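Only one chain is shown below, in structure tokens, and it's the form predicted alone.
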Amino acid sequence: MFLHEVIIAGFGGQGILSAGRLIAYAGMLDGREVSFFPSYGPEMRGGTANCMVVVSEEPIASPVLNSCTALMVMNNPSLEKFESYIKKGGVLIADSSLVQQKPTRDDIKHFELPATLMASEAGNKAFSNIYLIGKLIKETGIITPESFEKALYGVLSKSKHHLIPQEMEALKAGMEY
């Protein structure tokens, strides 16, 4: 059965909720059932932010996750909070530019990529979440790169459409890392 339950977590302003929204939208374009459940602290930028995304071939009972098949983290507190949510055999993807801690579990697949550094070197720090999504796609097959590109056109304002070719390059680099 096709079922991916993903938690994406970090600080506000890192594109955590945008990443979740893009994955959910792309999942919909792939013809799947989806749910997107955002959560953030009252301080927004700089505060904590996370979202839960489910992409499934079956109807989804609840958008709230008590466990996940994949966790994507962009800060140490998120790893501490959500590592225990990952199901045995699940996937952890961490931005090693910002997450220095290592997971405590050995029953999960762990991938690190310096997404913030990669985005900074590519000239746009806002793409760091895109590198991580690329790795998520590569390791889980949650969505297709083609649907992700279509989701960018559907979610981003027209004034940002000129950035989509660069975002797709970041996605590809994340997949290949």
The other form holds:
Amino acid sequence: MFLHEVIIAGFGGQGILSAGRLIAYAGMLDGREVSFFPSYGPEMRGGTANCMVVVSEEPIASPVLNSCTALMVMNNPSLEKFESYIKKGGVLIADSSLVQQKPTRDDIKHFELPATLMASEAGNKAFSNIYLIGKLIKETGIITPESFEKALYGVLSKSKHHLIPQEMEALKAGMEY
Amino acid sequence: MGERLLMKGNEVIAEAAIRAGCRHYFGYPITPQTEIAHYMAKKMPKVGGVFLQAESEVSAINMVYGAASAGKRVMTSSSSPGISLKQEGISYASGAQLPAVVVNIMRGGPGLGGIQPSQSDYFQATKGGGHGDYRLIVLAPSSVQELYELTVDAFNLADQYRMVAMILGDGVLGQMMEVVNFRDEEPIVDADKSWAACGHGMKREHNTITSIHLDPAVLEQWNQALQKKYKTICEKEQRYELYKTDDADIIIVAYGSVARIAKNVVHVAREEGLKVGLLRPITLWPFPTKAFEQVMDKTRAFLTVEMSSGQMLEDVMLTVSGRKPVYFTGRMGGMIPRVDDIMAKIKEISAG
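For comparison with the form predicted alone, provide the form predicted in complex with its partner chain.
First the chain shown before, then all remaining chains and molecules of the complex.
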């Protein structure tokens, strides 16, 4: 059954919530059922941020996850907090420019890419989350790159549409890493 | 089919209200429902409506009283502590038989509590948070789509019965995003509003909107009329969902976002060979007693799950009335029940 339950976690300001929203939006365009549940409140302002995204072919029972098929982390505390959530055989994607810690489990698939470094080398630090989404797409097939591009046009305001080709480059680089 | 959009629960409530013909919104910001006010602030001027951020919740609910008195569709929204502040106004509006919609996106209490999701305002919503013998129609959506549909329904029910209807959600529902399918046209009930105090142009007697009746005989009659209306609503407006209850040995009773977690539990339990079903009240008042009668003879036990210490539990026990055992599990203070914890309780009941 097509069911992806993803937790994305890091600091506020890293594009954690927008990554989740984009995946949900793209999933909708792929014709799936989707839900997005963000952390909210004081933790958003400079503290940790996380969100839970479900993309499924069946109606989604709960948007609140106690376990996940994939975890995407952009800082050490997030790895510590959510590592145990990953289902056996599930996927962990870490931004190795920021996450030095290694997972303690050996029953999961662990992938690293220096997303923040790759983004700043490419000239736009704000796209680090996109590299990670690229890797997530490659390893899980949660959404199609085509729908992701459409999601960017749907979610971003018109004044940022000129950046979308760069973001798609970032996605591609993440997928190919 | 209408538009299919990915939207946040709170924004959908606001959009639904506007689609239902609400052109007056009075509120005061509080997490986790502030996006309702944001959306109203942006959209109301574009549709010729009024958005007003009042100086307090007390002020906002009294502005609702004013707009409702004039026969206009009106809404206010808040979260738990703010809803407590509105109780006097809600009682007055109920006494004056005014239609209005009040949204409570619950957070953990008591007092200022926290900002994480909770269901601990069930008593306040269903048993009368203010003074006097009154009721609210209380609708408990459990998805973004239902936030839309039930908000539209809330306006219709409020108008139809001339009373306050409440949308009782929580932080999960308010903050989550899901796909919503908007209808091209809303089913708007065109209720008689000849009672409204909206200017008589010297052509008729003036209408009076009031909740004061100092003669106890008159006040009793007024109350009897209210009770008669409430009885009709209990008979006609109960709503609920029964999910896999036909062969269920244990039926979980849960509403709102907890009902969704409970649905996951139903799936997990059935994979493990345990016959579990879900009874989901959609109207919390009127409480869906008819749903219980449908399943009473077939099931072995009920398990109520709430994000509270067990408030709806009391209505479940009253309804079941000793005919079957009723169990409870719940979390408080903004903690969300886990599938594993509910499963543990189910195994305990099955073994017992």
